[in-house]
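This document opens with one chain alone, in structure tokens, the form predicted alone.
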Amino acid sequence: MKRPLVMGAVAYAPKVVTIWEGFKEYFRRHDFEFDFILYSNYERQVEAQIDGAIDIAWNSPLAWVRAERMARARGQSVRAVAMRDTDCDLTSVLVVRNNSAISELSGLNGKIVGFGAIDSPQANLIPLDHLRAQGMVAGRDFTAKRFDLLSGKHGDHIGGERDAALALMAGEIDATWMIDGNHLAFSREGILPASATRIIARTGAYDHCNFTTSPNAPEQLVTHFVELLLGMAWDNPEVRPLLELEGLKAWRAGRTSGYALLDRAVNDEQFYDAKGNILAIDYRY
């Protein structure tokens, strides 16, 4: 049997596992041997991944920031070698109810804002760095209320953001930030029924997760997984059902420039250190 590439994956929903062994099979018929190991969290993920546990890991955008920092506090590199096409310039949003008297980001004074987990990116780090960039900072001039969720995940899961929905819906806050795609996606769940709410702001665009090789991944078997990866099709129908599965209609080669807004709000908020060690001293995985 040919050595397999083996890949790390979190495991934030039942339906990774189907994901996964999905990509297996197609990889297989492809005479291309592939496996993977799914992890509680991402922090773990790393960590297996900086000590050689695995090839390559299908890392969030923040296990892509420590990863990087982890490796070149050790003399080593990683790669972001493919990514979703979805995966690139995102923002998040900052919604009040449509009542709300509040239309900028100076009515925050004194309100109380809703955050997603705590290692969520798109709704926790960047959000407050956007706004502490503006002058406001949580705690001295509005209070964060977090909606704390199966941290480890780093926000993979949404569930933090839809509670933080329901809460501003139900009037326990006054605003609350969310990655842009789910602001539409809770609309038409109805968590956000159409003309309750509305965007005051938004932050830069970044990017989310990719495909993170690991140091001394062999070269010849990240090549070629990167290659059928670039290769699937939308229009085919032996791949379509995975690519709706996973969220995306096109694999993209992997770009690094969209992180830049993240590794500042790590910094800032004090999340990881140059090196990748964990400073946030209330999280828990």
Second form
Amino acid sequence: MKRPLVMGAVAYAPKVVTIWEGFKEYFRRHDFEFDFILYSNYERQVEAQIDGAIDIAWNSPLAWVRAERMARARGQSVRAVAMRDTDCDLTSVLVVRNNSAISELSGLNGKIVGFGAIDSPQANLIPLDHLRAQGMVAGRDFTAKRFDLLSGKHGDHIGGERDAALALMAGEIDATWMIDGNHLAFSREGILPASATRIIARTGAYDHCNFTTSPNAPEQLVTHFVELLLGMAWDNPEVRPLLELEGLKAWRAGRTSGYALLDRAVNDEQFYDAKGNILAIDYRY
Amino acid sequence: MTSNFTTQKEISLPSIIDIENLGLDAGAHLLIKHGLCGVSVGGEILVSGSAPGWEAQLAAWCRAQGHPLTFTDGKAHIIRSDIHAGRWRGATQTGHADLLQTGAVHEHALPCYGLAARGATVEAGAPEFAFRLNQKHEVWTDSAADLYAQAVAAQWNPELAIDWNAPFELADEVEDAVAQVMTYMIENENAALVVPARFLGQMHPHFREVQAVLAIQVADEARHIDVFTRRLRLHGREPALSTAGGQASLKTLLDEPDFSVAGFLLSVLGEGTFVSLLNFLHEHGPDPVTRQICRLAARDEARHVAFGMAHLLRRLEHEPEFRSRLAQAVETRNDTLSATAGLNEEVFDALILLAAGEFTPAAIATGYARVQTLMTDMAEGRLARLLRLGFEGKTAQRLAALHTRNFM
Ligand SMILES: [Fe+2]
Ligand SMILES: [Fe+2]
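Based on the form predicted alone presented above, generate the structure block for the form predicted in complex with its partner chain.
To see the whole picture, the full complex is given below, headed by that same chain.
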């Protein structure tokens, strides 16, 4: 058997097994040996990348930031080689109840604001940073209420954002953050009744997940892997279910231009240091 | 100059959709979708809105839908992508709902049509369903839609259609005989329910008119079982005797895997014979309740027979050689049942008593004569149907005579 390309992925939900088994089958059909190792959290996955246990990882944006920092600190480098079309240019929105008196950020003074998991780029780190940049600091200007669910999954499990949305409608908090797409998703689910909420702020655009190569990843295998990924066509009924499960219509070549906001947030919120060491004290995974 | 002018005229401005203050968390995407349908792939529409944060919602929606989006001057520019068409590439067209259209019903209903409405477009990659009965010639009946409509129109509510309180009193022996005949009929109705129900679960929904006939036939039989049971219980009786021979006869019906052969044995021969029995009970039943329920059940059974006949006539028209298969089925069934007693002696005697109406020698003589006439009616009915199905005279006679002594 040829040497397989070994990928790491975080099992944030049972469907992850279905997804990657499906990809494995797809790669096999194209005569490409591929295998995967599932991790329970992104921290261990990034460490495995640096240790060389895996060749490539399906990383959250926060895991990308850490992998990049850890590699750089060792004089090495990692690359973002592919991402989903739906990973590009996301924003998070701050939502209040429609009947709320709050109409801009200054109205948050003394209020309770909901956030997602401590390690969620979209519902905690980037929003905290957005507010800080506008002069609003958690604990000083407003109370941050965190809806922590499945730490270590970097907010992939949207349960935290959903719980926060429920708390908003129940009147337990005054405002809450979520990815723009989740605002629509929660309204479809009926958690946020139509027009019952109002968006009062929006973060800058940021990118989400990517395939991150490990420092010593086999170049040729990675190239072939990316070619096969980009060749997955939505038209093809054999791969469409996989793409639907993974939430994309097309794979794109990786880019790193969309992580600046998160990088700044990681510094300002002191989540990792420059070498990728974990600073956040109440972070358990 | 002229050409410039022409070019300007040819450029149509992108249409502008104003979603006003409607958010995408409140349905605004329908307006946008509708707008995108108005342009071809690669075409652009403009969207304006005023709900707080509508831009963020629109960005999320476009990202999920795969439509490129940019903002200029407070307006959103959306390019229609061809991603959506991708889902329907290689999709399967599954005939037509309207039977009058050519190609409405496919000769071979594919597993991938699945549960889709006949005529729907089915996405490639849809799961395959293993419906065993997926060949049109095996199941199709041209009059199925009409027979179904007739059946729907002829449904009756036992509560209203039957006067359960009609006063009558029977001799104990006659009431016992009614209980025995009802016991026997319920057993037969159970077979008449289970056989189509099993085929129903194996039939490709593509043949929806046939599916509908089977479904309502099952409902008819359930009603028969119900009213026969109620009559049996009317004066406090419990069901009586069930013989091994009777059940052996019915079991051969359940064991028949071919839809047409089963229809032949059950509907054409069995239920056809049953119509004679029900008419007999309608005419000679000892009490008004028995007479009423048998009249209504006979009407339903006549439809079941009509469906079986219509199906077989079509199949034999396309496949005359199938006739020998049917003949063989009757012979095999007769062989299988040769070692059994045939009709329950208790049932036969009970029929005489029922037709007698009272327990006196004179009445019993009348009852006996009536049952003899019933036997002749049954045999003649079977013969007539076999002849209509194109069996040659001698064969038809032989097959009519070979029919199970259990009636069904
Ligand atoms: Fe019946
Ligand atoms: Fe019937």
